[in-house]
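Coming up is one lone chain in structure tokens, specifically the form predicted alone.
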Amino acid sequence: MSAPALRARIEAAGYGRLMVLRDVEIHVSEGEVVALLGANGAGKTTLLRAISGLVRMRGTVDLGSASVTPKSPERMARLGVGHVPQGRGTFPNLTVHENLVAGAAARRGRLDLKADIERWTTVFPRLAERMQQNAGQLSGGEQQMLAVARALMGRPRVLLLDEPSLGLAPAVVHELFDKLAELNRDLGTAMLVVEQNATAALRVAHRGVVLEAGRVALAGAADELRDDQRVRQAYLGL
């Protein structure tokens, strides 16, 4: 893999006086998909929120060659961090089209907005059929695809996805992860994916990182983690 699209060095991050993460370092290379695994409460969501400027943290985030301190989600979005939060986070009372336009709000310049909408509705064709429907009227799978497309409207350098399979039927999960793999393969989109469904995540990932109690416990190639007995027992149900 090439140089990192993202490197986070987090000394501490959390909520109020509660520090959930301590001494965590993680990187995602250009064109790489990294699966972030761990039990509930391990700090996976907090890690994504720290990178996006949504929680208090001490440390730095490198985006390419630029080192920044996350101070707000708006700033991090402008710098190239796209974040698909847990629970999708679409605007239910806005149409699909309006959600997509909102996704471009933080990027520099508004040129090619129409072309980008056409691009992502081609990748997710069901969105093209529902452009004038409110997001709240979509199925769970369609809402998740809209959330991904909306994040991509910001032209991110790296895409953070928090539990994209949550609440979705198995067939929809498979379709969604196929789309993520397609985006990575065809466009080289770098991704950091938090996922309880370790089987789905490791199927499309190049590498995996396991968090335990706010620290990195294990990291390696996706194939190696699939074969690791600890991972198989704890996360793959094998």
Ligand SMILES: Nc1ncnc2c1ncn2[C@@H]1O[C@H](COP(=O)(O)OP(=O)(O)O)[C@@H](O)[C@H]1O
The other form holds:
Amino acid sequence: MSAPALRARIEAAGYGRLMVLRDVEIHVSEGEVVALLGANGAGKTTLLRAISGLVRMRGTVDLGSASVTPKSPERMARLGVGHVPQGRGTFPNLTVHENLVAGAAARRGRLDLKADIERWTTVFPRLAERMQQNAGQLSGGEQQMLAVARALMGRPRVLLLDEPSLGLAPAVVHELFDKLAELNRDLGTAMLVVEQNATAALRVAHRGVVLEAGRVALAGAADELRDDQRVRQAYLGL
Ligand SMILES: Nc1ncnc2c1ncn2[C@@H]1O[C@H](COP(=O)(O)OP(=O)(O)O)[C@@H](O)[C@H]1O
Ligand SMILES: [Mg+2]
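Requested next: the structure of the form predicted in complex with the named molecule (the form predicted alone having been shown above).
Okay, now the whole complex, with that chain kicking things off.
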């Protein structure tokens, strides 16, 4: 874990005159999983959207040797940002197969779609059985796996996940996070995972960052955060 896959220095980001983030710096090293925690309204979604070019920001985002101020989501996707948005990033009226193909749209050059689809349906075998079904017919957990697979089709340098556990039963959350851990362990996929479910996120993350009212309030190794009294009270219900 040395060179960062992603480094964002956000001087300011928000909506119109509403500044949500101020002087936030966050990085994800190659092969690392970082959990981004914080209460409702802290600015977690805004942070991911700023990195993806979906929310206006002042500052820079570094991806490998590129250093840019994000302006368009297409460009950020091409530079290697894979975004699984809050509330599942799938097209409900397209089939699983069509969703996966759509995920490769941001990619440059000749596409070996078939091989990539095979690769991700091997990681997520339940998708393989449902290739011709509409995404909207899948269970919540399957839709979230499809959203992850779809983002991976873009061959991202870093995967941003916005509350993947939202609305899922505890056993399904466990299965999903096991999958994320497996992807990270076997393929070295770097991830920034926004979660209200701090227990689930800190189980697989290497580091954690706590956002409070648009600023970084706390950051450290995942096991340190798990033991931190403030984190335990605010986010782990202990
Ligand atoms: N599209 C928007 N327009 C205006 N304000 C927004 C918009 N989206 C979010 N906000 C505001 O930005 C703040 C941070 O929201 P958000 O980033 O969604 O927080 P979180 O994901 O941590 O719950 C909140 O005060 C929220 O009301
Ligand atoms: Mg959010």
